[in-house]
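Only one chain is shown below, in structure tokens, and it's the form predicted on its own.
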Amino acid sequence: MTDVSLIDGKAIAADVRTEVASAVAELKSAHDYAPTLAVVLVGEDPASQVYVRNKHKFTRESGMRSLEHKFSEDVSEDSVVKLVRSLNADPAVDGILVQLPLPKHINTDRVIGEIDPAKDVDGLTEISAGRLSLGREGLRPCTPVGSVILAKKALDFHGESLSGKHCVIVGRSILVGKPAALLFLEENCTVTIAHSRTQDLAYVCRSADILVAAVGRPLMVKGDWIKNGAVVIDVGINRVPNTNPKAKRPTKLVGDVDFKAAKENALAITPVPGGVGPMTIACLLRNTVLAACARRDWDVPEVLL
């Protein structure tokens, strides 16, 4: 058993947002300009509404402009595409985020594909994915970037680095798993992508110095799947019934990792909530500043380098 430390995503995200605010202040001083983030929300999904509300709050707190565009659940796909195109054409908009998931009648690939890659602050367009795959400069997906930062911070605290570590990523989605693999590879990790059909998944996970769980199944990764001294990044956010008779709410949030059991072996682990989630928003704000600078050929403020 190790002396496990919690990776405080809220505190680390607050540090990133402080850096973003400093960068925004520098842009205002040098260019009399504050970057603008436009968020598109379709429908009434409660989780999406919370995310968008927090994005709006933290965007404004950092000194940037925040635009919100809301559609009803039954909006047509063409209407959403028309809005995205208008945001592409608006020179005052630096970043565009379409909140996912979209309603089933809307083709998500089509909508995301309409976003100008120069404004793709969520890093989801084909151009952004291609640049990441080729190792070229571009806007990176926020949740994977946040996961790398958290793992790096945890290892730094213990006097270690990412370089040379074996990173196992459970999950192969285009949103998290695949881009996270490429980002950890850029940090000189040896990377294995595993998934629900991996043979002897528990054995593969036990080989990980860094384990990233992003499979979307509550408590799938068991405590004895964690190697002693591993860093665990739990990307999962799952709502499950709350069996505690004293609980005030009928459901609770859990990750993809059995947190209580995993911390018996882990060197450091992210909680759910309060781990990766806050980092996603912080990295979104950072990307908006980077996009604003790249579009205008301005030097990126040193605090973000």
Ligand code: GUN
Second form
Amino acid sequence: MTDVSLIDGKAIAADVRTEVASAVAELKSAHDYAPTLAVVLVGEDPASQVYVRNKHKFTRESGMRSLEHKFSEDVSEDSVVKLVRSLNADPAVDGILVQLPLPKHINTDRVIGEIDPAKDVDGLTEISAGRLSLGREGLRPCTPVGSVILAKKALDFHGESLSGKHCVIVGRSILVGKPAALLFLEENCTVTIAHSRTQDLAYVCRSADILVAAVGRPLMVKGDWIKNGAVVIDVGINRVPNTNPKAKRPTKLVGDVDFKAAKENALAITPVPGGVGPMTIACLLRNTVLAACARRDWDVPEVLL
Ligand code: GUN
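Counterpart to the form predicted on its own, namely the form predicted together with the ligand:
Now the complete complex, all chains and molecules, led by this one.
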């Protein structure tokens, strides 16, 4: 029997990718054009390498073109900026993603700031962030969009919606916490942003109908911080030692939430891995199609609306 309290991010992401693939097929037949995503990777960070490999695979599977640009760890900031500028100028490139984190000697703000906002499929430029905060149309950051989709699906299953619910976001990062707060606000949630300095974090979390954990601290959110019937979206992906003596690998991935204990109270909860993670790439592909359409003034295929 399927576990209804488990939010299957893998399956929901596969559905989003199917929609993207059908939108791409529509653009190909209407305009004889396949959108193109360019990914820039600097250095050898193992987690980033896995993300980039998966992005490449799923971009191609959806029928789009995927370009990869790899630099060694010691590349100069100017060389990365030069590449971003050439991708901006290339009319055949619809989306640009610079994989983060960049090495310490490179100014991330400068590199991201160089991306043409029309191609900012990560939603990280000042223009994209400004548009989101003003409630204007624009490209939205992928992980927060994925989090909203998962929360919506979970509530929808129980005949409920996000409107009017109290959404507590733990974490205030530019990549996830802040944009997620604005996106849940757009869904008419009452939003609280909590963080490491929040007094009585447990109390604040217990008031959440929707709890989004995005702090990057393994198992920080305890089971008894979850209100009965809350929806829990765990954005954390933390690699920790595997203490199970029978484990095949020395490390494993856990979220920011103590999953087993939280599941006892939650209406629905995302697992790690297999929750929010797969949604990020699916939403990136979706953004690439949206960017391609906006840049060319084409109608967005209905399946993506
Ligand atoms: N590294 C981890 N997550 C992300 C993301 O969403 N975008 C970028 N650019 N880098 C990341």
